[in-house]
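First, one chain by itself in structure tokens, the form predicted on its own.
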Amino acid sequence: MRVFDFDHAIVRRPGRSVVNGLRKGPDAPTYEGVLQEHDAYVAALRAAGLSVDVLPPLEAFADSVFVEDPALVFGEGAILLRPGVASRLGEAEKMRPVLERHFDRVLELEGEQYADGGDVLVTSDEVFIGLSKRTNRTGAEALAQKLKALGRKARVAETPRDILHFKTASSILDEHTVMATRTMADSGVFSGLKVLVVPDGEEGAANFLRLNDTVLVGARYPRTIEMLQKAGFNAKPMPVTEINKIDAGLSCMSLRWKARG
């Protein structure tokens, strides 16, 4: 089974508080814009063959639409994480009953163990855990042990400076290939893997999402889409203008797995 083969997903509908989500830029998204883009995202998941569980909004947590940060899921089980920003720490507990409905094993981080799912990149051989402002070494090493309990090998890696999340700047394209920004590619973290570099000026395209035989890519990045299509990939442009105004991208809006058996 390929690491990007999925048949199930969990998403959370954005609340109106999403306009107050964490962001670096001065421009706030509109609620209507985020909702429209999220609806298109859910439709794309279903079109790629996934059954999607849509959770209700959590108005108390502005960033809760980004369900991948407080949890990780695999066919073997799930892990509740501890996002490394105070405003998001309560999200994992809200995910607990959801995960317990789907998985027999639900592990969890504790205490000062901070790790965001946006810093976790799953490849066919190992799981990269990137250190960042949201993932500390204590959390990364604890997460590596939880992954080992699920039968997964992990590697703790340095995320280049000024990159928010490991997957902000890199995503899995096929079993042996990662596509990344030039900064991430030049860091040498992906030794042993083939690395494609996104076109200069389209660094945001490095956060794409491979779902079975479909690759979701921000519609704002035409040169990346063209590059993927010429390489034989089914690249589907996605609206991300409003979502990109928050500290987020395509991968963080869903938890994805393939049921065992």
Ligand code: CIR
Second form
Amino acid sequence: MRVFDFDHAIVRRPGRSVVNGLRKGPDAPTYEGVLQEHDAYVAALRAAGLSVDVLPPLEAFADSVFVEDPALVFGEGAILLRPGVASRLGEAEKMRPVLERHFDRVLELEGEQYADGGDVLVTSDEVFIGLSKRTNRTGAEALAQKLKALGRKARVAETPRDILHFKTASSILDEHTVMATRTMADSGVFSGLKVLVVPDGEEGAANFLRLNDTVLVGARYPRTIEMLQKAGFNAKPMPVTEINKIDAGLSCMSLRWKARG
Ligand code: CIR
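With the form predicted on its own in hand, show me what the form predicted in complex with the ligand looks like.
Full complex below, order starting with the chain above.
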């Protein structure tokens, strides 16, 4: 089984509060714009062959549409994480019921162990856990132990400064290849893997999403789309202008896994 083969996903519809999502930039997104992008995203997951559970909005949590951050899922089980920013910590508990419905094993972080799923990159051989402003060493090491319990080897790595999450700047393209921003590629963090670099000026494209034989890529990044199409990938342009305003991309809006069996 390939690490980007999935048959299930969980997403959460954005609430109106999404306009207050955490962001570095000056512009807030519109609710209608995020909703449209989210609808297109859910349709793309389904078109790629996934069965999608759509959770209701959580107005109390402005960033709760980004379900990738409070949990991590594999065919073997799920892990409830502890997002490393106070406004998002409560999102994990809200994910518990749906995880318990789908998974026999639900492990969890505790106490001072903080980790965001956006800092976790799963490759064929191992799971990268990026240290960041959201993921502390205590959290990364605890998460590595939980992954071991699920039969996965972890590698704790540095996320370049000024990058929100490890996967803001890198994504898995195929079994041996990651595609990353130049800064991330040059950091040497991906030793042992083939690394492609997104074109300069299209750094936001590095958060793409490989789903089975489809690669979802932000439509704002035409040179990256062309590069992938020329390399033979089925790159599908997705609207991301609004979610990019709140520092998010295409991996953030779902949890994905392939059921064992
Ligand atoms: C945040 O700052 O937490 C949200 N505004 C964006 C989260 C993006 N999530 C991700 O990259 N996994």
